[in-house]
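Here you get one chain, nothing else, as structure tokens; it is the form predicted alone.
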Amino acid sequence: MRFLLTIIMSVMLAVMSLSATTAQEADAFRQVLSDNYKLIQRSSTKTVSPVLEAIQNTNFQGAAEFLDKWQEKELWFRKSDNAFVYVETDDKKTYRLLDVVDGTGLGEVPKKEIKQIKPNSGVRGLLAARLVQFQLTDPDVEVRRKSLESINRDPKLEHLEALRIAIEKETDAGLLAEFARIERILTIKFDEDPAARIEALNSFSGALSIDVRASLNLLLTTKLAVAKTLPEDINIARVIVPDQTGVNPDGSAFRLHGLLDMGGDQTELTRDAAYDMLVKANLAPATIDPAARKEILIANIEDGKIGKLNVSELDSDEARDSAYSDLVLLGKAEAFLTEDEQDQLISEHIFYASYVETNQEVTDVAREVLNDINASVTLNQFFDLALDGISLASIYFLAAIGLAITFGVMRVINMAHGEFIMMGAYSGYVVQQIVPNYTISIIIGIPVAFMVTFAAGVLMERLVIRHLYNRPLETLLATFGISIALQQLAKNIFGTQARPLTAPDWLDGAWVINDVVSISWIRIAIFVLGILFFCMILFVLNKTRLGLETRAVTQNPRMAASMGIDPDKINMLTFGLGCGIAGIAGVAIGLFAKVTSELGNDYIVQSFMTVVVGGVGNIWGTLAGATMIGFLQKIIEYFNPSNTLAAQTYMIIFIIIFIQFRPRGLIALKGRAAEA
């Protein structure tokens, strides 16, 4: 009992202490407002900073709301005693006053007894910065995190000092690191000390974040200019020689294009653009195009003449130029230069690109750091490309492994293999309509898809394939016809509109390694599924009776029959197994692809290429073939990203050349498959 009383007394003392502290902070806040009411009522950028500092030092919880109201022009003061108040009104005649400390009502007054405080834009900017500082030091870590994200989206000069103050008070280790990173980015952009900026730049060597690269690129922004002599008081990036064309003494044309690179990227400057720069800089007269010149000549025809020349004599450019020159002498037209004269003017001036950043040492360090970052980005892009290749290879492996089994054992070219992939995807879709939980529906959908496609494969083998053994052409034509029939059947049942096969929430998004390298969780799940099925098939073929009999039929069907193995039954089960695995692949593929009746068409060609390149009937060969084709396709797409059709064409050409040298694939299989 005594222990319980002790606890109660401790809690009461803590509450009383907290209340006393809060009251002290409120009193301190009131005192600051009372002492500085004139500076608040008539605030300026020169006088408001000490007031803001004093308000923040009170640690009063309502100070942030006070600054927000002040910034939004929602702060008022009562003329009778200069007390600051918040105002609520439903009409334009009566105003209800609220205390700025505790929010209690102070009665209703007419508008003439109060006055609104309207800070200028400079003061509002300082208030915004101070509000950011309040948010950056808020006790709630999520408020601090969101405030930091807001700063990162729209950084401003006034945020820099607020960040530096917040860093000293931050207690969360992870957030502190992000605070420091954003502070260095703002230091690069806004700090006036070159040494601090250079230190911040060097700290980002090898960094990959997009905002860092954006800051460095902004720092290295250049602008084009022209002058008689190269200025000495600006940060020159490079000197540019404009493009020029002319005629050599032998009559051949030449094009002059030169560039004196002073550490920056190359800049192209056409001759016309160079002359336009001269005109804008008032270093050359504006050009007059032939149409405008013609209009001026026509407007100055008098008695059939233009100046001293008859209109009938103006049958050449030289004559028209002469007539125009006469008008210039008479003051009736503006002078213009010939192309040769323009080229002469261009050659007499210097065209250059200068950095917007005036400090050369800062830009030199920024360029070195950016080059180092770009090297890291390139390396990570290749790593990202490798992940994409592995992901695509796992998809092709799942799509082709069933075809490898049926083709290797039975020498059956199953053109309907893609439709079994489609059938598996639709099976998963149907399960999701019955089981709304996406995780459970996928767990149920995989075995259901296997059973449906296994049964369909067995039925197809019994009704069609078994009558066409050792007749590959007839088998190809028959399975192609079945493929068309299955597509039409799917259209009749499910329609032509794509059906969604939705992934569970835990497969949403991607695993982001850095700002360059990422891979979706669905692709990772398919990769894991591919590994599981690879291990499972190896186990079935090497450690089970079905696998032993399958391998026996593959190596020598007659000898297997003499040992009591039924090749007909093995063929049936093997064909059903291959179709069932295709159904599972359909569920996996349907998670990121559109489930339509043409789904299988997108993978049938790649499946056959995978089997042929890897070696028919060989699981290891299928894995090797899928890896080779997946990486090859991604590499070709990397160098030709805008034309995927061309990338597939190049890949097919490469494979045609490849099988000329290795017609049996990467890993050839002995037995009946090798004779196919």
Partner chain sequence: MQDAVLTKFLLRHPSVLVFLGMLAVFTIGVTVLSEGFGIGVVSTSLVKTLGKTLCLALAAIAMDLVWGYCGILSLGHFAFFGLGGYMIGMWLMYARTELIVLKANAAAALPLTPQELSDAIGVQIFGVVGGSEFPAIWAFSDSFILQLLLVVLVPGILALVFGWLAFRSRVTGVYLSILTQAMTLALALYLFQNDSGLRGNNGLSGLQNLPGLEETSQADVSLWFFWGSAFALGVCYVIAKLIVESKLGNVIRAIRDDESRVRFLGYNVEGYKLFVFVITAIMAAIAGAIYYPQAGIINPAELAPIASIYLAVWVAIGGRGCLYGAVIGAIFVSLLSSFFTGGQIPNISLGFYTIQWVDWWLVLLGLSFVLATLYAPKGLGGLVDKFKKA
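Alternate state requested, the form predicted in complex with its partner chain (shown: the form predicted alone):
Below: the lone chain, stripped of partners and molecules.
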């Protein structure tokens, strides 16, 4: 109790001392304003600086607001006593005056008694810079952080000075590092001293953040140009040979040959573009493109003829060429250079890219640092790819693990497996409609989904599957019938529109490791769930009575029956377990995918692939299969990121070929057990 009192007392004391200093500062501020009212009312870039300095030195809280209003032309003064005021008005006739220091009302006056202060643009610039300084030294850490961020978004020369001043005053260690970093980015951009820029550049070696990379790329911006000889007074990045592909790290051009030459997009400067540059630089006569040539030909048709040729003959490029050259000879059209002559001209000129930045030393260092950064970006991208692979693998694993039991262990092919996933997802959705708290609803939803799908699985086993043991093709077709019935049923109940299964807030967002590597929390949760399931199923199959009996029943039902195991019951429970797990997987998948009646369709083929590739009858195999397929798909996507459809196509083709070499999957049972 006394402890609490002490705290309250000390807080009160602190507040009191704070207000005391504020009062002092307010007086000082008022003093500065009245001392310098003329300079403020008629400000100029030459005279305003000392005033601003003085205002800042008062340390008054409202000074920033004052500068802001001043800059925005919202500062007025009363003509009678030159006191500065803020104003409010409803009708633009009478104005309510507010004190600039404490905001107290000073009564209403007609417009003619006050005057607006309109600083010129130079002053406004100075004010803005000073404001930044204010914000950067604001007592509130959040304000400082925000202002730093806004500088980083749109850096300007004047920020650099403010930043350097503010750094000295910064006390928060975390923010200080950010201050230093942005100061260096600005140094690279604006500092006049090359040595300082190079020092700043070197400090970024290996840095991954996007803003650094952007500022380096900006520094290394090039523009294309053409000349008869290479000029010496500019910062040349590289010489370009038209129609050559790619750029080496040292800036020289190279060309990819054969299979490696994927598409022509990489050509830096095509031959046609090079000629256009020549034309623009007035170094070559303009070309006449086919469309323009056609226009000229049409304009010269006389009696169905152009020159000696009939119009109907002009159905090929060669014929049009010859008709056009006839026109040129007749002086009715302008000559243009042949391709060979154009090529000749192109080869007589030199094409080059030059840096916008003129200091060669700076660009050299920048390029070096950027290469260094790119190397570490590649490394991190690889790491990110691995994370993506793991997360996709865990999704496949979750989708397939129920099948690993029903198909893998029991050898029952259940084409409705996907629909059990869907059923689980819809169960989660229904629970969420009843229980609004997302966290609790997920906690309830998982067991509910399990129970619903377990019950449905048991029902299906009793009614259909058990009549079809050892008739795999019939099972496939019958379960497919169930699959279409369930899908349509879900459509009838829930509609065709996607239903949201919302993740709790704490699963929102991503774990950001750096600007390259990040992974969303949902995916981490799915990974954890996958691991949990894996351990649980290993445990159930290998360490429990149910698992033992399941294995006995699958391997030799008659022998198992003679030992007192009820194969009917075991089959029923095992099938139910497989379906129940599919249901839980459905809840997990529903958290990141849209819940529709076709949800299962998207996973059924991949799930079977996972089990087959991994090796039937083995949970480890399913894990291996999911890992392989997940990583493979991500790697293929990495090479062609825009096209996930193509990635899936190639992956399936790969799997078909893979099965050629390992028909029994990655982790195969050998010997007689496998023959069955």
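Note that the rigid core is defined as the largest set of C-alphas that superpose within 1.5 Å between two forms. Positions refer to the first chain, counted from 1. Since the model is a prediction, treat every value here as computed from it, not as a measurement.
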*asked:* Aligning on the core only, does the CA of V109 end up 2 angstroms or more away between these two forms?
replied: yes
*Is the C-alpha displacement of M628 equal to or greater than 2 Å between these two forms once the rigid core has been superposed?*
no
*asked:* If the two forms are fitted on the core, does F494 show a Cα displacement reaching 2 angstroms between these two forms?
replied: no
